[in-house]
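Encoded as structure tokens, the following chain is the form predicted alone, with no partner shown.
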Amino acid sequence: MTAPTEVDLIIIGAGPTGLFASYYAGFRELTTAVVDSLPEPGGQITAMYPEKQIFDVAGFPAVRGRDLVAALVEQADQWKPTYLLGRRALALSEVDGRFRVELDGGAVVDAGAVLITAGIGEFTPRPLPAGDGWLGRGVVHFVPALDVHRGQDVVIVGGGDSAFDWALALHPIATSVTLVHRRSRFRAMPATVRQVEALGVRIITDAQVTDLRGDNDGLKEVELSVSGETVVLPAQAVVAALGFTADLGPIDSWGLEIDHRSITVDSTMRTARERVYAAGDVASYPGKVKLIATGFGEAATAVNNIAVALNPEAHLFPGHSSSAE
């Protein structure tokens, strides 16, 4: 077995909890070791819409999605934690008093205590069903730079919030963008839907793509059915924003109140486990509201009891950061 890394608190999930917990977690002078299975930081974020901007953290009237996990990045590294990325925690067990977090690949983590801020779990993109063989192709569930798309013909597929995003952040780049969604109503705010057709953006409703067109250049074509009717698209790119399944994989069977993905706490954050907390939005409790600026306080309230919980002699305040020298 490969000699473990020792650290005060494991973190698993790299999200903007996960990050910010670890940033906390230095100022009160614990080692971190942060786990998230994709392979860069940011979580959800990073693999879904880095280039969307976020409107609902404090302080920032607008931050790109990017630009946010930078930051809590650059915040956190002032400690130095230990990143352990595509790598997925699996088994959890009790050694010596200790927690040994076991990885894929045969990684092994030590700490005093666990904090899971794994937002929803690990996510699998919903595949379009005529797009078999063209993943990565041509077709794409996610957009992590735009440009790759600038001069493109590009068609998304859905109607929920992604989708609109995406096209309202595509509309500048591309030569063209074409939303096509199966039905006639859309789970997106109806505000981004007014934005998006403000912009001139063709929407085609009740139809399904029914096949996709190319050669060894890439995709051409999109053929779609509308109400019994054949309509071909020229593309050389499609987003599927079909949304996603998620679960918590391993963590499932780690002996914690599990309820709809979602790890039950108390008002400490802590789970049915002792010295085992969670933060975030895969964090539930009667009023939960789930947005990143919830998921930053409750990232604090978990570090501080944890830190009470690995010493009884600290303070659950320790003071603000401000007084800090």
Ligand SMILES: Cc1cc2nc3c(=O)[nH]c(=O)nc-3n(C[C@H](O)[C@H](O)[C@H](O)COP(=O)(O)OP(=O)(O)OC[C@H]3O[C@@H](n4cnc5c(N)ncnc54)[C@H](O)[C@@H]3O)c2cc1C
Given for the second form:
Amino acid sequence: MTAPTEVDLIIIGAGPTGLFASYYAGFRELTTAVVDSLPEPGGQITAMYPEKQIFDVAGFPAVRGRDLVAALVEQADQWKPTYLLGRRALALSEVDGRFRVELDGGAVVDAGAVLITAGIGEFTPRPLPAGDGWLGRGVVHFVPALDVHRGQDVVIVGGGDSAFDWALALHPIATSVTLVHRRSRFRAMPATVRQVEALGVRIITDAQVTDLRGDNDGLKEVELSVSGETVVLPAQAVVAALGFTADLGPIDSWGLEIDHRSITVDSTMRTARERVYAAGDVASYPGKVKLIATGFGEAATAVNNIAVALNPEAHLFPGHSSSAE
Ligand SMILES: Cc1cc2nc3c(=O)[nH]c(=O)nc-3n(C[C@H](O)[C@H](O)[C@H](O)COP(=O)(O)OP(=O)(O)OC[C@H]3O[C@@H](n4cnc5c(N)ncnc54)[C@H](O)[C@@H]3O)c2cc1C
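Next block, the form predicted together with the ligand, ref. the form predicted alone:
All chains and molecules follow, beginning with the one already shown.
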């Protein structure tokens, strides 16, 4: 076993709630490790709507999802959290009065307290059936940095909001964007479909991706079956926007009270276990509203209570950040 990462607080989930909690923990002089099964921070925002404007985050009349995540990361980074991305939190145990969280790949984090900000659970992208072996070599499920696709022929597979959002975002950057969908009707919002059509993006319906071909330099072309006919498109990138399944997975067996995939918490955001807290979409109590704004407030409540749980001498009220300079 590699040496455990030792921190005051492990935060499970790097969505908006976990990122803000990480900032807040630093403000309370707690060290953090932030774990996420996705390779990038930002949770649902990064995975599902990075290019959309969000209108109900306090202080921002409108903020693009990607920009909100970047600002949250910048805010958290001033306290230098340890990010463990692309890692699932699997098991929770107690060793000598501290928590031990085992991650896949063998990494271990030891922490005084645990904050679960796992949202709707761990995302597993729906795979592109013909894409075996091409993930990370041309096939992606979401686009962390648009600029990577500058000058590429990009094929987007899917008919939902994400597929159309990627088409809108990539159209000004890519050499060509083609959207491929297996049906003739789309789940995406009609207004977004109209926007994409108006840009002249090529849309191929009733089509299945049957093969991806390339060489050591990467992906070169995508073969489709379109109403029984074979069509070959040049493509250096395929965005498989086929949706995600979400599952609390291993957290289910951590001895918490879980109802309808949500963890029951009290008004301090504590779960059924001492020094294990939850906040954001995953946390549940009467009257809960699942919004980014709610998660931010819950993160502050959880972290301030964790500060006291770890050090009973600490004040619950943190003081004002504006007085911290
Ligand atoms: C299309 C869409 C549009 C939306 N628009 C808005 C809006 O306009 N305004 C608004 O307020 N809200 C909006 N929401 C909801 C908002 O995105 C969520 O409320 C918010 O993302 C919750 O943040 P979170 O950090 O609690 O959880 P999430 O964003 O779900 O992040 C949780 C993270 O935990 C990780 N995770 C889970 N389990 C594990 C594990 N075992 N190990 C490691 N990592 C794990 C996941 O990979 C994920 O990255 C929208 C949601 C969607 C899908």
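All of these numbers come straight from a predicted model, not from anything done at the bench. Take the two forms, superpose them, and find the largest set of C-alpha atoms that agree within 1.5 Å; that set is the rigid core. Residue numbers count along the first chain shown, from 1.
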Post core alignment: Leu128 C-alpha displaced by 2 Å or more between these two forms: yes
Exceeds or equals 2 Å, Cα of Thr192 between these two forms, core fit: yes
